[in-house]
Amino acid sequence: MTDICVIGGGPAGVFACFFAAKDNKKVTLIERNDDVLKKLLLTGNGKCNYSNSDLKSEYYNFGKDHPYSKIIEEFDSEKLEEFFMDRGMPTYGKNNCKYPRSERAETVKNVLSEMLSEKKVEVLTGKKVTSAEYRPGKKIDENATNKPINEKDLPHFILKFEDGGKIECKKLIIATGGKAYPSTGSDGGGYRLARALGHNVTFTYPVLTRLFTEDKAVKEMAGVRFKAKVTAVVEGEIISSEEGELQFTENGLSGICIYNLSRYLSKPLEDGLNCNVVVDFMPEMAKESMDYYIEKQIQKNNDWRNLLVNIFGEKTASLIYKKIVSEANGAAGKDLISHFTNSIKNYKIKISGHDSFSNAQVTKGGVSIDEVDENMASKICPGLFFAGEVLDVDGKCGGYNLHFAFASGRRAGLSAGE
């Protein structure tokens, strides 16, 4: 029997074990692929934006309140970073995000494989675990002497596999990650084995993700980028805004300003409420401003086309014309000014459904984080513990989401090896 298994070879999974390989413990990781580490490849667009400078435990949805942000203190982006300096990876910073200084997730992939070694991990690869069991134990007498104590009288966890074979262990860590990028072997099954072991699931939806329309003028768009801000708006309330390069596409809506509406727009779109992002394209100057500065601009020369077009470039400007043309209603003089500037500054799009799983970075939903301590520790099963993205946790687009994993299989690590 070994002492610590996890399932689930990614960030979480790989820290998980390193910090729990302590003390001569056995230490088994189980991965579902032929090799460890295969999602993190993806991530950056393989460049690996594995942390961010500016981390704060309000960029994810669990809040600057929650114990979880403990876990982001105690191991926040600049311990991170000098962990990675010290296992010789130089890291640099750019927008706050922070990267291998390789630019290469390769690089990150084989610092943390060289950690699996250096413990002496125990890695199990094309294993998937289909059922798990968790063995009370027998009750012991407090008043019996010199008996000896089998291993399986005492608590443990019994894993199954698909191919028929099994483990058993002491603790369980379930690091197995959420329904984001399904081809890397994400396929929810660790909410599955939760379940098994007495935890609720909340539902679970593809965010930092793309938006879809079925506005035509807006798809006219597609290939235009332009620097803006971007509010989410559900049933005529505001919910959240981003600034940053908006890009249209084919379907829709994209960039990381986007990605990051995406998580607060995915729910209600399921739940087939009224959802908006409203465009903000010049939010550097006031709507009081831009009315002066229109209204001075026409007066030179009465051409309010040619006007957008000097401003936006052609595409962003006729798709801006063709708002006012359709809204003015017969507007003039300084209403008409006010309806312009009102079009540059809340240009609203009829959002009607999000990209699925396959094409999302995260999953929002997951194994209740009521019911997992600030420990990482489950409070409802001994022994068992969760780390990364199987939990309800998301945060925003930028090394995040990333940066939660490894600091949670960090502390589920220390505290499973106890």
Ligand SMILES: Cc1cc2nc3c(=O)[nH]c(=O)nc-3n(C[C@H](O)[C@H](O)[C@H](O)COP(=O)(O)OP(=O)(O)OC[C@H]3O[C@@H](n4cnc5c(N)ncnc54)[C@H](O)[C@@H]3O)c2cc1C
Given for the second form:
Amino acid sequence: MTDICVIGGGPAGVFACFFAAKDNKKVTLIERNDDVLKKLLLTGNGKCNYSNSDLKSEYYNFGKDHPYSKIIEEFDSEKLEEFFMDRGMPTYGKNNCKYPRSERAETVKNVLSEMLSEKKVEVLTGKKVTSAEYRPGKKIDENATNKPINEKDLPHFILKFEDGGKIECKKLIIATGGKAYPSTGSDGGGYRLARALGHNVTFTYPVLTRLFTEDKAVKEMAGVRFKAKVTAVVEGEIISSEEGELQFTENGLSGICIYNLSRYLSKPLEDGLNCNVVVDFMPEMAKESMDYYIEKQIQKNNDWRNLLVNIFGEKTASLIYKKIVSEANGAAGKDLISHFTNSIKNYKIKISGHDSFSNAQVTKGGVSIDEVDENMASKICPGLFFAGEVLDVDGKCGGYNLHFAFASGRRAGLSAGE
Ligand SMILES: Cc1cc2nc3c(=O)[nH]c(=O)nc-3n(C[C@H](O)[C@H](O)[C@H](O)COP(=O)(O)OP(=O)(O)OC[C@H]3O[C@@H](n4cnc5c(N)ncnc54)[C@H](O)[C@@H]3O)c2cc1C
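Would you generate the structure of this protein in the form predicted in complex with the ligand, following the form predicted on its own above?
Expanding to the full complex; the earlier chain stays at the top.
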């Protein structure tokens, strides 16, 4: 019988194996794909934004002061960088985001693959786990102390594969990822395994993804990119704001700032609530200064369109001008100035939906974190551990999700290996 089985050969699963494999423990990694780390190769546009030097619990859904803060504090961004450096992978940072110096996710994959070889982890690829069962073990006869104990009489897990095979292990780590980008192998199948072992799984939503709109004027701006502040507003209430490059697409909005807002909008959108993204195209200028600036410019040459060209450039100005004029409702004088300022600083876009799991980077929701302690151990099933995105943990764009996969994989491995 294997000492520890890890289901899922993503970053969380590989780290779990590496840290679990001590004291000659036999560790087996089970991956449904023909190779491990398929999703990792796509991360950061193939460059792998593996962590962030501004690592804080509040950038995850579990928030400040949650016991999971410990997981990222004990293995923070610097420690992960040192770990990779020790393994021969120099790294570099850009706007706090950390990448391998080679700017190739392939390099990270190579380092992780070497970690598996170094610890002699048995890697079973092309094996999809379809069921997991916990056997609590037989009552030991205290009068027969000299009788050797049969391993199968001790608590253990039985995992069955899609191809009919099976494997037994004393401890189990589930690191099957979420449901985002299912073409990489993480299709939410791990939730079924968790449920079978007594766990609850919270509702799941695709996040770090594009937002859609039916607003024709916005769709006409497809291709435009602009540095702006975007605010998610649900039923009139401000939920979250981000600054960054806003990208207009044929269907709506994209860009890292929008990906981050999607963490707050996917659920309300599915609940049918009224969701808007309010864009401030000039966050660096207060409303009063903007009014003053517009008034001055109009007094000078009374050219409203040119005023927008100076802010947005030719193409975007034409599109924004069309929308502003169509919504002016005959306003004049100070009212017209106020309307222009409002349109530039509070450009409201009604959001009609979000992109699907097929195109999302991360899953919101998963195995309930109320049932998994800060050592990544199940509070329900003895000998069971979890790591990575299979848990109800999601973080901001910028290396936070991979960092959690590495740090929680390490913690789950250390705990299971004890
Ligand atoms: C396009 C894209 C870009 C991204 N870029 C970044 C980025 O730059 N920075 C960042 O921090 N995050 C990024 N992410 C998110 C990040 O990739 C994930 O959060 C991270 O990979 C989660 O790691 P994991 O090990 O928990 O799960 P995964 O990487 O999803 O690995 C889970 C593994 O389990 C296997 N598996 C699932 N079910 C079974 C089963 N039943 N039996 C056997 N094997 C199974 C899967 O095949 C998979 O290999 C990106 C995601 C995508 C899709």
